[in-house]
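Okay, so here's just one chain, in structure tokens, the form predicted alone.
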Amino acid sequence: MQLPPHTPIENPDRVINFMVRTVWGLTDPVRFYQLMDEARALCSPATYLGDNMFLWGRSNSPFEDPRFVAAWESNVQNDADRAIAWRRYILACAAYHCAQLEGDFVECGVYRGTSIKTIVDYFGKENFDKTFWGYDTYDYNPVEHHAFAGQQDGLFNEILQRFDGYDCVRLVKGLLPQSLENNSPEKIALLHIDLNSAEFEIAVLDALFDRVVPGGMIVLDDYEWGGQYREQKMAEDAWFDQRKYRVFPLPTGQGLVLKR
């Protein structure tokens, strides 16, 4: 597969200040922006502010990739989307490492498929030439509360639309892990599990990590969240200990294996 080139940073004393008004578990949004355009002004300059991050004096090296801008841009749907741009360029980078190898790419909790989606542009459709399975229930989410934005009969159609002319992506309808049997691949280079419940990402770790070829990644969306996500960190990290892995917590709230 060919790679997206590097393009070099031209311009070392080049700023990038990226802000998106949207976190989450605030209780007096209005008090916390002021108290954060404050922030941003007694700091060094190049910020970061979305996704429950406020960072400075960093290179935000999402924005130094056109080839990801383009990618993120044409994909953003939503303010959330937007915000969670580091998240997505993880997940970039996890692929170019993971493309040189071999098995397919396979995430678990598609919702509306911006993640995949985001991935294929970064390469250019007609250059990937592996496989993204896509596995989600789409019309309805079975985590109690967690149920999404249009995530209602129909929204399974409108993505299957939405990936017209993608014909390396393909998309399983179906709750996790019953709807992999026979219908999964048996290589996998990049696991990306977005599931927003520990049981089912035990299941779905229980099933398909073996299936990750060596040097392949796994990438836990929730992992490094607090709250009502702390459940999967705690049952990701024993379940990890029993096979001698640690997980790489990231500040942008996920997780990340490197399989051996």
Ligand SMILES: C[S@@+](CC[C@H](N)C(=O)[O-])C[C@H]1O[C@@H](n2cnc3c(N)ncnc32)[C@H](O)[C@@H]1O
Given for the second form:
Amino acid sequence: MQLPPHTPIENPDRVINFMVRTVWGLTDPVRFYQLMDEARALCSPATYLGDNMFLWGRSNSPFEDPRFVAAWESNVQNDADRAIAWRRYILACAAYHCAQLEGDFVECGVYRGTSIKTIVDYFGKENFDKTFWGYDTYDYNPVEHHAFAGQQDGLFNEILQRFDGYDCVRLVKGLLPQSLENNSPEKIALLHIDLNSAEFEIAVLDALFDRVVPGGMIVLDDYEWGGQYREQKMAEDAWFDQRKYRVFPLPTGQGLVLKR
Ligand SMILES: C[S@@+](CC[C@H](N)C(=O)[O-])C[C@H]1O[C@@H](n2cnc3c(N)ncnc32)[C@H](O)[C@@H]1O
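Got the form predicted alone; any chance of the form predicted together with this ligand too?
Zooming out: every chain and molecule, the one shown earlier first.
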């Protein structure tokens, strides 16, 4: 597959700060952002504030990769999509690695398809020569109290239209893990799991982990988040421990597993 080219940094002194006023779990957002505005003024650049991360003194690599910036920005559909730029860049970098391996890409938990489309656009749909499988119930959310905006009759058709012209993307509508039966790849290079449910994520790992090729990657979107998501981490740590794997906990809230 033709890989997205590296763009050398022309001006090492150029600073790209990033700030989105979308974070979760705040008791007093107004006060929080007053304090963060003050804190950012005290920090060395570059800064990143969004998706419950506050960073300073960083390169802010996602924004120094123009191919990524174009793919990410053109697919932003809501405030959350904008805030999670760094999470998307982790996926884009994992995709860059996995594109060079045998096997397809799989996402379990697609919603509006933004992560799949961002990755494919990063490569360019004409260059993307794997199949990217996307599994979701789409029109409803089977995880209690977790329905996202627009999850109702008609969403699947809308998402199919969003991928019009993307022959490399295969969207499968149905409840996981049953929807994988006779309708999933034998070899997987990249597996992205984003179901917001310990039970369903473990069921997907049971079904797909052995199909991930050596050197392949698994990204667990919610692994390192606190609160209600802790259940997922605890179940996944126990599951991977049995197989002698450790999940890399990323400050983005994701977890990363490198398959042997
Ligand atoms: C957080 S969203 C996915 C977001 C998407 N990965 C992105 O980055 O834009 C989670 C999705 O998982 C789906 N989901 C949860 N449990 C599922 C199951 N057992 N089978 C199919 N889809 C499921 C929900 O319908 C929802 O659309």
